[in-house]
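Okay, so here's just one chain, in structure tokens, the form predicted alone.
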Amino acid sequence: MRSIRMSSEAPLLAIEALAIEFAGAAAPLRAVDGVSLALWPGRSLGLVGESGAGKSQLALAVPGLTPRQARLTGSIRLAGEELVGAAPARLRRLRGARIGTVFQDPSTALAPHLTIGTQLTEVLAAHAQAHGAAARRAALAMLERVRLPDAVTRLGQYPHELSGGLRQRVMLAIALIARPALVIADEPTTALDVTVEAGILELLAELVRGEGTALLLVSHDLAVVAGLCDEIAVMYAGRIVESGPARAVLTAPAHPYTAGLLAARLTLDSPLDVPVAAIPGNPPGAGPRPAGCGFAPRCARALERCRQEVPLLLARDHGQVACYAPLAPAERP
């Protein structure tokens, strides 16, 4: 399986036949199924897809925060350095200091017993880059950056005492103070308003690029992923079906499922007394999957061979599609 190659040079991230499983009563249960993928510096990689589809737990795996009791085989490598397997010690090193994750929910994942401030400086004295007087003016300084209101004020108080937009830009400002050279954003603006969540994305992109840093973006939003990605992957039943350069792949999808996702969206100019196109059926559940491709049950396109063989991700037009019966040109969107 073919990873999106956008240079000459090494990748930042590589995943490689990536395997997530589970025990299961009857048999394994498994989250993510073979993935490969690959994220240059200052680039952006949108992984999209319905609930359940294994965007969340690939996310977690690339920094060690998968259960303890999920099994894991294939490759991530950060930087030429294999994590699969790797020492706990070594991946709580990594975390802050080489990985930064924003989580989905800042009100559980800030600790409600701790300062703001306390929050920040305690990632960069874990890892030796400043303590006392010098943490305190960067975590300032960093909490400035992410334009949170009356920084100085904000050092001193809890995340309860923050609205939910505030605590997510509290959250940017933990995962990004150390200057790590990937962030991972899993679902970042899910329980925030429109207005909101435009502002942590434009913040997220500037802040990003202009560190020239790394980002896997999880979310189930095409629009979140159109206006800050570079590269999409679009994942189903723990698989990639589909993977290119973001416009290539929004504007002309060659898989069924990406076409349904792109047209199951709702526009500011959508009709109101049209329903909503939405893909007929149901994702699989997370038990034993059926032969075949994970899609053909809900697709109208097809085959018997989509029922009887997993299609591997290949190389198609600008990007890659794993699909037996792949939308012509003329036929997209």
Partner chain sequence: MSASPLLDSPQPIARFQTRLQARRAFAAALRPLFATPGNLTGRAPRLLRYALGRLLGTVPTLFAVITLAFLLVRLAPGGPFDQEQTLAPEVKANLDRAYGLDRPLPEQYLRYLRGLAHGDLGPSMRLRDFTVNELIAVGLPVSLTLGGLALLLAVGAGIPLGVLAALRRHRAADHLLMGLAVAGIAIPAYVTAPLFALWFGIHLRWLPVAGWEPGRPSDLVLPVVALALPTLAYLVRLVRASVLEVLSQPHVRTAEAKGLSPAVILLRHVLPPALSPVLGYLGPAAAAILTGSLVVETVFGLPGMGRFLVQGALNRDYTLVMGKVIVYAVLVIGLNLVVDLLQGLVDPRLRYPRRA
Given for the second form:
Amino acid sequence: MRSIRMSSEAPLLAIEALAIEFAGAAAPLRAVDGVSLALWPGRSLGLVGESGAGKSQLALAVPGLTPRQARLTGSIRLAGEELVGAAPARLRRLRGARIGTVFQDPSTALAPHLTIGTQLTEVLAAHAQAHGAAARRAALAMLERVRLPDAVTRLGQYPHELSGGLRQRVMLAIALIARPALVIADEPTTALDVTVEAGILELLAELVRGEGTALLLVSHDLAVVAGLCDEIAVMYAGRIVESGPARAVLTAPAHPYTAGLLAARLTLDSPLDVPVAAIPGNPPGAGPRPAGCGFAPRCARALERCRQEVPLLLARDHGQVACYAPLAPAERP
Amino acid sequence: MRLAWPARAALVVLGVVLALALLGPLASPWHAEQLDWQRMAVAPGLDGAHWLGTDRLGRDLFVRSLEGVRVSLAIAGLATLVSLVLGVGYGAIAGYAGGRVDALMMRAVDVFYSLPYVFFVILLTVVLERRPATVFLAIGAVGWLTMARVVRGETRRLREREFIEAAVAAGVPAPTILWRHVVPNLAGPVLVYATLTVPGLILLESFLSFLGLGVQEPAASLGNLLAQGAQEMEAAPWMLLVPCSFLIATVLALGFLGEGLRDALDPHEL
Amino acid sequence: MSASPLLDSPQPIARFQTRLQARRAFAAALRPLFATPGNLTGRAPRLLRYALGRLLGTVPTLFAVITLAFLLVRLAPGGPFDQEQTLAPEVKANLDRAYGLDRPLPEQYLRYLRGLAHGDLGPSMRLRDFTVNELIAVGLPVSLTLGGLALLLAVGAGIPLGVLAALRRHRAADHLLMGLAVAGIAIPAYVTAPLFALWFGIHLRWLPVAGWEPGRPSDLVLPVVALALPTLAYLVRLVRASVLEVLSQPHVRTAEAKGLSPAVILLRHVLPPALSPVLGYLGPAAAAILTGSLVVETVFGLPGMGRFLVQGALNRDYTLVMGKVIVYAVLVIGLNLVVDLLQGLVDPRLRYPRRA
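Give me the form predicted in complex with its partner chain now, not the form predicted alone.
Below, the chain from earlier opens the complete complex, with every other chain and molecule after it.
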């Protein structure tokens, strides 16, 4: 297995000690709390966690799409260029052109009053890549790449005339039409029927691999990430608790939370008479977070130390884990 | 529920205006219809305890304006209540029934909408004679149209929700669903819209009184005080400014309160 | 025999052609805001069919409005000749007969409808020697001019100011505009109109206080401003709320993620959907403004048709009231139709049934 960290190439995306804070009633609320990660060109990274873990905020911070009232500290570098605190005009030129974004729900994320054609060509026009007939041709080609049936007709249609799955294909086309180096996909299949989910994921994989595009995929669904990503980072309460090559994390999790997520999965061959191993307790809410490891209150293995000190993300086996009581290889499911 | 500061300030202003309207007249030695022959059309001051001056008949403007606030608020409040009952009932039924019934009921609203609202109000006041009671009836009879539209739209949105479908699937009769599941969920938008209706109705009442179709002399309402004040404004501007200030304070406060409630109850707003 | 004057002189045709060109240029300028070229023209027949369908749908509404108004007017106690106490009973009976008021109500109704079908609104019952058509022919142009200018002012200032307030949300400019807007809504025209007359006309002597002479635009300034203010103020609030609503929708974030410029996001992604509810308000509001304001026209001494309704209703001048009601209803219905079509242009979901 090739270790990514041995790559001599510089990472396309390097996030260091990133924190995202929102002004709260009493204390500021940290949605993302000191996260570092790196993504190389052509590779894909899956951010996994329960809702509220901060994974969407983290991903949307890269194209500068966090809500206006959020306060960012730390560093986000795209091909060496610092994005935290960059001028809005500069970020705007990167968005769409260098960073494509796929949103969760295509029924609300597409403008209802504009034709599919307009929504595609305006990306090219905004970045001066193509105008007029050339842009239309590029839009048509892009729709064919996302395998939208009847692409010529679709150009003149409105989002409401398409099914949910087709709309998400349009969303993918919008994100990719300007050939960005990085694609951020925020729960791209969560709002879709299970029957179309596989098709969209397959298409997404094909598109990024074919172009050598890097992919940052956000999902609460381990299965989605497992099929698509080279690397996985598991987030809990605003921090990364475990990361590493996808296969290693999924087959031999070291963090009790990752192990819990895996155990809570249902598969077709799960025995019917054994209850699903749910993780006890609830994910942390919007309130102030406890000292120490965020997962400690729900963790069966928690030590006294876990409740006082935040464990650091340290190298272990193939990846990294932030835990004082990690699972030994023999204990892993 | 947290209100933004303008709405909280509006609540305070409204409280002050209401307290003044209820208690203020007790502090003054004058009452609303009493004439002071010695002091006609005097400017605001301490002369004869006419703190905000008198009108041309020597009636105390402080007391009369507060009386006007009381009458106007009462009329607008009752009219809002009338429009609320009519509008919620009509709108909820149309929205819940859907289909042809809905189309027909809303077409009827369209017909009413296509007539100038002053037309209705004037005809109603003419038919019902000019008494304050008929004024609020007339005003309420007009105000329910918009309320019906708001409620109907909201009901149609609710109709799609799972809990209503669950109730339908469980065989709950339609009137029960309407009363138990739909109407309580309309409370938010209806409350907001009602708060925004009251100032509009105060203005309508004052317009009617201005035309001489509303509250009749010697009774006071903000409308007929303004109408008299407007005639005297060159020589005695306070006759216009005093009731006008009360009107603006009340309407402004209600307006900001409505906006604040809308913001607080609207899930779209952060 | 020569052909029609229209064909004889080249002028009207030339004017028509320049107007057509101007309209085409305008449409072409607007097109990139809404859609890619081609699909507008491709959809025109469907749009036209939709428009015709809606137009036909207004006929029963108008008919219902006329019937309802007729009934309401006649149900009010009293008649047009009651207040003239000097009238001998025989004279009154003669008058009633002359105006057909002695006939049964259904017959009067049918008669009225028959006149209406020929565009005849009947004679005024109080302003003798005048037909309602004549009164409207004098009053309507005045009210339309006044109202049209006021509407232009309200829309031209209200929409940009509302957008500005939304974009500067919770900052000084927003608070200032909202304060002014609420005050503008709260202060009725019968207060602002005399105040304007007093301050600008009498105190500062900048503008004439009252009167109406065709071709003297300074006559119009004060009444237009007084008439426009409440609508302007309401528009500022409505536009602000509507723009904020659209700004919070996910598709605007998509537009941001595309790297579009703020101007394009505002003009193409935010404004068209945000203006849809604004149009819905403007339809009826425009009808009310265009048919004249009693207060403004009275204060500034303008011979519009604002007073027709109240005066007619109080005097039981049945035909005059009906005339005004019909003009108003036609305007409301017509403007609502225009608004519907414009909304369909902005929101394609309103145009065709949703595909399953």
